[in-house]
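Presented as structure tokens, the chain that follows is alone, the form predicted alone.
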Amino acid sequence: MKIALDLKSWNTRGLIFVGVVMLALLFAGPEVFDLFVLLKVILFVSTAMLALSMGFIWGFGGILCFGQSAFFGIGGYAYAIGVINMGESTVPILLSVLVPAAFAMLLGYFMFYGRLSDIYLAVVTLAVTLIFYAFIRSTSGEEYVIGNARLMGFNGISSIPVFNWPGFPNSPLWPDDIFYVATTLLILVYFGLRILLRSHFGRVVVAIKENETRAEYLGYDVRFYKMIAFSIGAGIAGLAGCLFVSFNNFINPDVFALGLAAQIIMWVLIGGVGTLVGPMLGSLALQMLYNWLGTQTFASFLNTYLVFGAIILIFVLAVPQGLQPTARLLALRFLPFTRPPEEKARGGGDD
């Protein structure tokens, strides 16, 4: 696979800019943020990775999935159960990726090879999410034990061991160490997806999204490519679930709730479908907005969810393209130095 970088193109400049911002966050975060903010950033990194997984399969694979929260929860529970039984976090971290990816591959096999339409695929993934939510909530009995780990039903699993240095279970990572791990994983996932999308596999996945029938006529097994892309997205969501557990050492069935499944869709819509940076920005913006609304005095007499929903509705109607595409359009129009040479020659800035 050969990847060429054109330093004059918008995509390459954007890639460099995102890389610089992420590296700055990685190295400066523990020095700038106090402990409380650092823990919040770890949570934001987890949700950004979850949004990134949805942005990949929906924006580039054309798969509208209401089950990302299910894969997120499976990854979190896989880590929790694994680390409680093993007493060490290295293998459980891998399980948080492999278990949801394997489940998604099995589910995807029946959905894609069963030729389900997009709407039925969305309904099936939503049903799977609700099934997990109902099942895990009902596991409060003593018989629901996996090794040494009790599922605890709606009460959730608490006191989950944090990450440790590989091979040293008695050497847990401190919050700043977990921050480094979480941010590094987000950087690796983001750039890994960028490389994947520039590969032959990624180009085929995008081609299938653009015109599935034509891709099939060209001899590509559309079902196989969609199944693999679906599994990759599930594995990323599972890793995000693992990071979420490391944030608060706790997990309960709310990770499978319908509210989170809907939020993930909103993150991608707000950030911009068909982008990778956009979903991360969308998740960050909406979470910061929700936290801000929760601290305002009007929340005592006005429903926070109502205000939150109204703001999202107004934003989607006013900025239908999302944050990242709109920011790009404004930059090309009002900041001439951001335009590629061919745009400057035409005197325009619109795509």
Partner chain sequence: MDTVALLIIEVLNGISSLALTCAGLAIIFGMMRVINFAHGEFMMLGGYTTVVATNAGVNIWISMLILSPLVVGIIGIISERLLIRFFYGRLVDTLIATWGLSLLLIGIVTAIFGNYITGVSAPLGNFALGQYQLSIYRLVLIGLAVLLFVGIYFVFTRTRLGLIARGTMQNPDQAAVLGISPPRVYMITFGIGAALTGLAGGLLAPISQIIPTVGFTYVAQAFITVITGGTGAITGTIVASGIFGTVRQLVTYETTPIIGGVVLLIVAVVLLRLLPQGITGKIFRRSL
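Form predicted alone done; form predicted in complex with its partner chain now:
Just the single chain follows, nothing else.
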């Protein structure tokens, strides 16, 4: 597989490059962007984190989860319900990571210890997110209350408080601060995953993806490692959901709907399976395309499904590796240097 290429060439220069770009975004962000763009960027940061979680479990864990949006939504709802009940955001942020991670652990126990193969896993996870969608949509009645928070069914929960400074429930964060928090979290998650992948645990997870049987013969409990990796991915997705919700002040069951579930797969597919920067760029590219299509009159007959379906088919038939590895291969092939600057300019870097 092409993924091996990524493992062999662990490249510190590429990593530094990614770090510099992210830090530049972090510090320059509020200076360069006006408020409207800044709010959009915060949204991109939360979706980039979601893409990262999928890039990790699919590209490195070999777990093709069709319902990563379930964990995003659970994280979002956990934050919303928590913050409405507690009036304070620090614990709800933790909940938004822990609740989806715990749920993924439970689901993962049944799926991995039952040794479900890829296909069954995809079906079960997709079914889970669609069932959440149906269930939350049906909770508009008065009786669906958790503490002070009404679930409100398909209308969604609105006026969800934004983050506040830890310990100061009455001092909410301004958009600039939220941007700093979100971007810092994204950087931490990215490098956290990088460190995790270099650790013993990460290496075993990748080994299992490469050859499950051999990893098993070497004495590793494949089921356990997969379950934990799945759970970590779910926690990250939950954190992304939390960012998304606190920035929007709003959540509705559409986070569980098929559209998002499909997009997450596409981000990774477009960016490149087996990379981490690729999925983030994939999510950015796809959302910009989507926003742009929304403003074009010639595209009025196009709808989300048509565009998404066409993009998936084009990529799976013509660019199955995704953009980042393809850009990298092209650069390596046509440019005699091992790490030409052009490659970095395309967002390749090493990742």
